[in-house]
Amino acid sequence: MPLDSSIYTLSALRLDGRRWNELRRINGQISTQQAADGSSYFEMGNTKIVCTVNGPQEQKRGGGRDQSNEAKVEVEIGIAGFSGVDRKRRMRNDKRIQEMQYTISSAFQNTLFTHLYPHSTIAINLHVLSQDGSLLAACLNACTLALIDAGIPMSDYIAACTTGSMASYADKEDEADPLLDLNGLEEQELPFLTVGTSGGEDKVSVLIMETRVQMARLEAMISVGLDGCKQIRSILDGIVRAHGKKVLESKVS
């Protein structure tokens, strides 16, 4: 059943309830896997993402001597196939999760202090759980976590989020009105972007768009998801405080 767009106005609610520029809940947890040097488990609405992350450790062997001073981060996803309603099992060279890797990859290598890492490897490994929508957000913020708990130095946070546009105004684009963090059923049938920053200055880290868009509509799609960019930095920074303040609690007890 195609989605009914024609709802989506300011002053009424989405599917699931939120108004356009409410997010979904957003459930965080850092050091949930021992055996990693740091993870985290990671909810946005019904997206489930599991991130552990090992290193830096020294740079496997190869053919070539590896002159490069800086760190290498390697990321590594695997989508379950109970994760979404297809079932579909997706292998690790589908096109989808080669370019959400490079992605997250290269977002990483340029907020993380790679240089004090010289020929090592920081390796990131992300499990989907659930999917619903506003996946790659979810790793990109699920991947944060893991690495503060790995205690691996970064410029700041990336906080990510997707925003959208209605489809009902195809013929009004200065009308259309953005929307905040879709779910499943939203992505299927609304034009999206996927944004991420790093900073409180909005310095934009990430900004992927897999679908078209009136150009009209960009620009407020952008503000809109900055603005959820901010609102989920004040969350990470929440999750981690309380669980730094649950460290402190246990080694002064």
Contents of the next structure:
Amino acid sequence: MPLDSSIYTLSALRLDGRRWNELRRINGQISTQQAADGSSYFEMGNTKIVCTVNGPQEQKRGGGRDQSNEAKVEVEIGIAGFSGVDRKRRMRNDKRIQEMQYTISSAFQNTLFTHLYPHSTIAINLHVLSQDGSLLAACLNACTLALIDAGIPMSDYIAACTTGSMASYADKEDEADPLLDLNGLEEQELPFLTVGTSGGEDKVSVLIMETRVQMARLEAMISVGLDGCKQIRSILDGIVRAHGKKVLESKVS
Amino acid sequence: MPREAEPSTNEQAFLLSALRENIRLDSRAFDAFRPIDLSFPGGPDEYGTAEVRIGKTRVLAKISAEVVAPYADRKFEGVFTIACELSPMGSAAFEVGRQDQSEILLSRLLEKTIRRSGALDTESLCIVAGSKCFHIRADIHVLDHDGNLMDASCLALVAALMHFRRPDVEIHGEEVTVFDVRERDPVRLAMQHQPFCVTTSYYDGGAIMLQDATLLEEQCRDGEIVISMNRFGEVCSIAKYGGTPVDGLSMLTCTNVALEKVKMLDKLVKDSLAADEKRRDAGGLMAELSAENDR
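Show the form predicted in complex with its partner chain, please, because up to now only the form predicted alone has appeared in this conversation.
The complete assembly is shown below, putting the previous chain first.
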């Protein structure tokens, strides 16, 4: 087992030298692609994602059949073959990816003011260049930045991160510390969940967990996750403000 | 795609205003399930079919086994696949031969609940490492859709897996004999735990939470939280795909309610299995003929 929990308790440092409540280096850029209406590049440690947004625009297929008075959010995720450790062609109809697409689209469907754009679509394209854990969380954050760049009104940022729990077995209950923002190796070993918040005051918009964990651990994991989301939200806010400043300065001069 | 007709504005308003006065349209409590009926159709030699009715929702699960070669990267494990079929029989909104969004979500959720949580011990399905193993296939058929497909399908699948018996095998070196059901008593599958799904639908941004929503209630809801766990309180998966944001704390109350429901479902499956065994074992011969070892 690569994660030796005895080492962890001695120095209280993780594999990559972080403490339990530390995020990885987060870096984001806005307006990276000229062709798209909105775009962003987002890094969470070694997970790197390019996101482009097109729209709101007229629906491409099935014109006129759509009776709803809201814009539809369509998400497509492309995972590059070189993004993981082993080179693997992922099929487009992979169920795991389709589930992620659905998660992102339904999360933003409720955060964007879709009622302002009836009979139209907002197309989000995500390209995963490198993956090292927290994939869904990084995708959600990248989408938030790109949608802000596209100028689509939304009620709040969706900020997401992952949390894990040390020791996955019941006999080590006392060692069950929560961990914030897992990397790829930790994600393979430990039970973890992805939390996405929007609307402030600890409102959970997305919560996905796929690994088995004791019920008693959930509370600590969720509260650490909410705290992490708060940190990420302020980082995203910083990126947006810095970009806004730059745009304004270039307009003035 | 033929879309389900959305409920009229009047209907929606009626349902919501009733909920705000703590009344459900079918006069159940908010956390109450509709009557659940679990049966195991089939003759005395037929195992692994379970039919679940929750109210008007009806789901059939059928398990089958065959001997195949294992995957090259997993030589010591058998194969377990789950296939979901949403046919037009269940609802006019389902189409044949097209993977619809709800079908993908349903099969992903079952996969996460049963397969990823290791409910079925796939290593016990290995016959000869690297060359022969059992392929257990679970087919889920939705016969009638009146809401809460997740819980019903999961219940049917777990019950069918617990009911199923695979043919007994004997190994002499490389030679494998698979015995017919009439030659040797078939063997149960090794289940490590029994997870169940409990879906919570919420309204008014999480102020009203319902278990076991009917189709109409599902169409009016703000969002849903699907929690699957076993009776020991181990949560196997949580899925809240977007929807309106809810309070972080209410997620925890959801898991507490889910545990209570899971215990109820677990007991229901055990009781139904025991009743079914009694029915099949009319002459009391089964105990004598059993080839199963006590472990």
